[in-house]
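We begin with a single chain expressed as structure tokens, specifically the form predicted alone.
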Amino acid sequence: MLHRLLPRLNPINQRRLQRFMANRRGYWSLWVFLVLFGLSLFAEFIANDKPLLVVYDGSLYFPVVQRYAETDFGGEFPLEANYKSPYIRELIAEKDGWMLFPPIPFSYDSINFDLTVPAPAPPSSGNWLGTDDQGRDVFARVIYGFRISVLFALTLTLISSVIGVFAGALQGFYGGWVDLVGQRILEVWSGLPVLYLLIILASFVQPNFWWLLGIMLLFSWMSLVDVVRAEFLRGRNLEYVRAARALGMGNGAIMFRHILPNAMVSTITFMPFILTSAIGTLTSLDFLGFGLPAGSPSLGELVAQGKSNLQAPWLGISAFMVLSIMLTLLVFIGEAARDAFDPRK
């Protein structure tokens, strides 16, 4: 698919992507983490306590998609139906019905009631993975971990990164007074302990998505500061500038008609690694009990869950094992986005 774009990407482009394709390593990996992400997103038709599909007296129901209630299936009560209580299942099959389960047929937040050993049980045939201390199985909460730690840190990395080119920018185009005050509080800022500023923080509201990303954000933006204007330093006095402020041009439009694109090679390449940060916050924020609401699936509190329970040690092993194969991946896909955009290559 990466071929098919060569041809309608001018030459350095085209050079940077071959580059990008040269390092089999982190091009695989590329690769590997949009796999594993494309499936987390689709979750629920993976892991889940609802049926794809049922087929009740003739007709087509998807509750996966779809809410219904015990009535619609000749129950007696308005409330939504539980497709594993075996009530609900002879109601089904009295009208020659059938119900089409996902893979893992339990949600993050599913307790499997049917364990013959006490929580956490270890891996079988109906968890894969093992339950965790309250009888939730492993393998879903993984699913979904997955899948909230990437968005989480995919979208923290891109409004940071907008937040930090736009400071840097504005810094390194215009020095003087504007650089000078910008870098004291940088310098100030940058200087503050962070995970006790966001454990404080959070602790004062109750933590979901968006606080947490906007707490974060406080400080994420930092990052991609300094490269920014140091390119734009460096930029606002070569001779295309120069040309382009003597036609008239006004600062804004060379700003972000011409220096930019130049700045965002180096800003590109510390994206995946601002990414794994993310990660690694939310996954310790998570661990120390002030990340996402209790209850969500969070691959800091399966560490946090290890670290209780010694005695079943496929909880420490599935969150050491997902956290260090994406982290990995991600790592291997910045490395190669650096060696493409090298301009000394």
The other form holds:
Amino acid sequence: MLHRLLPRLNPINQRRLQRFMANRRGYWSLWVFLVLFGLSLFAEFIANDKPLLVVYDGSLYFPVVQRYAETDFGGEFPLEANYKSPYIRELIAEKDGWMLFPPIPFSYDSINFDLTVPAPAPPSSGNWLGTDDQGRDVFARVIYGFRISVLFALTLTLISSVIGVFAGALQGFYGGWVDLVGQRILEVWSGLPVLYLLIILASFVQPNFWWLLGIMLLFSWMSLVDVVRAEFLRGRNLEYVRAARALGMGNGAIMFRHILPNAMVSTITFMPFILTSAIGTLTSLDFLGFGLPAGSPSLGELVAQGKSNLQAPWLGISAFMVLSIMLTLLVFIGEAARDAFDPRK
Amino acid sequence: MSDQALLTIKDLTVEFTQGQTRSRVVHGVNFSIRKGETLALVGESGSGKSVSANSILRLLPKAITHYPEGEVLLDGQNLLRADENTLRGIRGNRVSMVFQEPMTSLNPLHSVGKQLAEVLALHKGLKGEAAQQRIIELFELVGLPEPAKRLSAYPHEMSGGQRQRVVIAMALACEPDLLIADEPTTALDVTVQLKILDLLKDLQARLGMAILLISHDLNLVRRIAHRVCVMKQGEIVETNDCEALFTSPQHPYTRELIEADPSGDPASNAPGEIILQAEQLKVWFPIKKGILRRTVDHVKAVNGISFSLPRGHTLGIVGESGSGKSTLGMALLRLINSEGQIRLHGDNLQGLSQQAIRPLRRQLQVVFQDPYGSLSPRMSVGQIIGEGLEIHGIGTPAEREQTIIDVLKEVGLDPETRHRYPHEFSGGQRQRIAIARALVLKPELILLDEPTSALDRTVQRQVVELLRQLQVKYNLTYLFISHDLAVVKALSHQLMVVRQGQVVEQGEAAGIFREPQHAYTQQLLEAAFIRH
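Please give the other form, namely the form predicted in complex with the partner chain, since only the form predicted alone has been shown so far.
Shown next: the complete complex, the earlier chain at its head.
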């Protein structure tokens, strides 16, 4: 299947693709992960307290994508309609209207007021994975939490890889003083206690997604530097690099066209593991309460709830299952990628 | 020499698996070695000679190697079907091996004495004083100077030739019946090669063992082999007594190998104006010591070399490894820093910034030794050749395409191959690609840094022919760096013999080949043309 998606590959990459696909476990993990991630990107259409479609007075409304006020449905206040309240339901029913809810009629922050038992409520037909201690649907929170974890990790990995590759490339290519100074800065920088910085920071700003990303970025770019630096140190002495220099090629072009493709192998091999560690870090920060703002759907917060509500095992179990499945899939994909790029095979 | 066969190989077939496919690399090879005989297995790279030899002790990676047919009989015992324990008893004991690369076949972290002691302890149970005594004897046997002092030396403290002697001593430690020498001299300088071959011959005469000598160079084995098997593409095409094989070769391939030495005279170009001139060129690498990293001394890689080269001629630069000849080439191209003057068309290149020198690079091109390392594996042949055109902004994309096609034809490659990647080509073809890359910019001068040393003899000959044709056609000027005097002779008008960064002898090539003045040159010539 991947063949057809990536038709014009050079023979080396074709062989890598074949090796990747030969690792069945990694290959299927990739598909499962892509499907899960693809679905979670449309979380609003899967788990939402707003209906997908409202038919009211003969016309169509799409509350998921557009905001409608109560007054649109004949209500009194120009506030956003709460489609779950009996009041709005009645208003719509009066005009022969009906509503189509997503399969999970809860968003990550909607509180189920219809609970018959005190929150956290155990799994039931209404809340498939139960609710948390504030009456919010666990399944909905898990879907949104998965999405935010993966998106956070992907952004972090991408940006920190770009910075890391760039820094490593400069150090490795120019060597000498650039390398010496760069390495010493890296050593000092990697010695800083990240967690304490985050705790201190959390006390005077409310860290949101971008704050966290920025702070984590300050430290996570270092993981690739050493690998890339080593590749460039080796690469700059390769004969075809010397040949390129003899052709009159500039430093930038040599780095970009001739050495970087070599370094990319180790970088790509490393990436899935940076991704998993980013997810792990975000989860642990959320667990400690220094992560995403209160109320946001996060797996770490769910773990924390599971810990403080041991009488409600569905919280801990759900969080554990989601985290372990996600990380396992990523590790399997990473293993397959590592096999595929292994030059010794 | 007795008539009894020590080792008999019958219908040996070897297959490698790669992914899903199985490829057969040795097709039913038959030969036998008598006690005390030297059999040479000769063939070019990829002919299956090393695979055959390694199969005797089953040293090939187990997971991918299969032996669907055949027998390897050592005194009647089939080694191909023997279990691992039996083999271990035979390896290094009754049959031992000497490998090509003396740099890597010794462990750099142990002293050579310790490595030998290990072999003795393993197979002979010799320890302590007795082992020491035996090691010193062995070192004497292989002609290492001051054997007692060498016990505690580490491999890096020895020269290539000395290391190869240690490896041979190790192989001889248990007085094997059969010594397999896999290209034992290929990685060594010519003068050292000669000594190692003489050593092997002498050892055989004294110890009466059989030797299986594997080599790519048919003319080299003439010196010591009793019988020769010529291999091509996994099959033995001819087996005969050594002298008979040379005097009346039966198979055309054997004839090709015998005549494979590059021959002919340099291109008959009239010398033009002086194009490249160097004066008192020096490349000194500082040796730094102490906390303050003060420069205490210099490694004088190139120490005051001068020459001037007219257009259309070739300057051959000859020297053994470590003589500084490649460093000289790099310095001339300003790829490393140097002192002294380099003048291209009378303009001094020294002192120009890398920026300023870039446009001049078009006129100075280079072809490197290793055709596997000098082509980027991630670019197609067309991209590799076209890169220079792009850098210097020559032509439109369509014109560039045409230029690439022309130059590929020029070096004797099918223009359709420009869409393929380097790994699909053989060594000789790759070297043609590298020449095409240099040629496409229409340079005046090409630096050829050992362009033929990584190639088989027959391919070398073709590359030399090509270089000569191109020189005549475009009135090119070559700087030809090589350790191989036969190749240099076929191309050079002028010759420069370099040792330890200094010129030993310099002048007209023909004159030096006829009457070498310096003792070192004489020695080099003798070693290089032993076969003639």
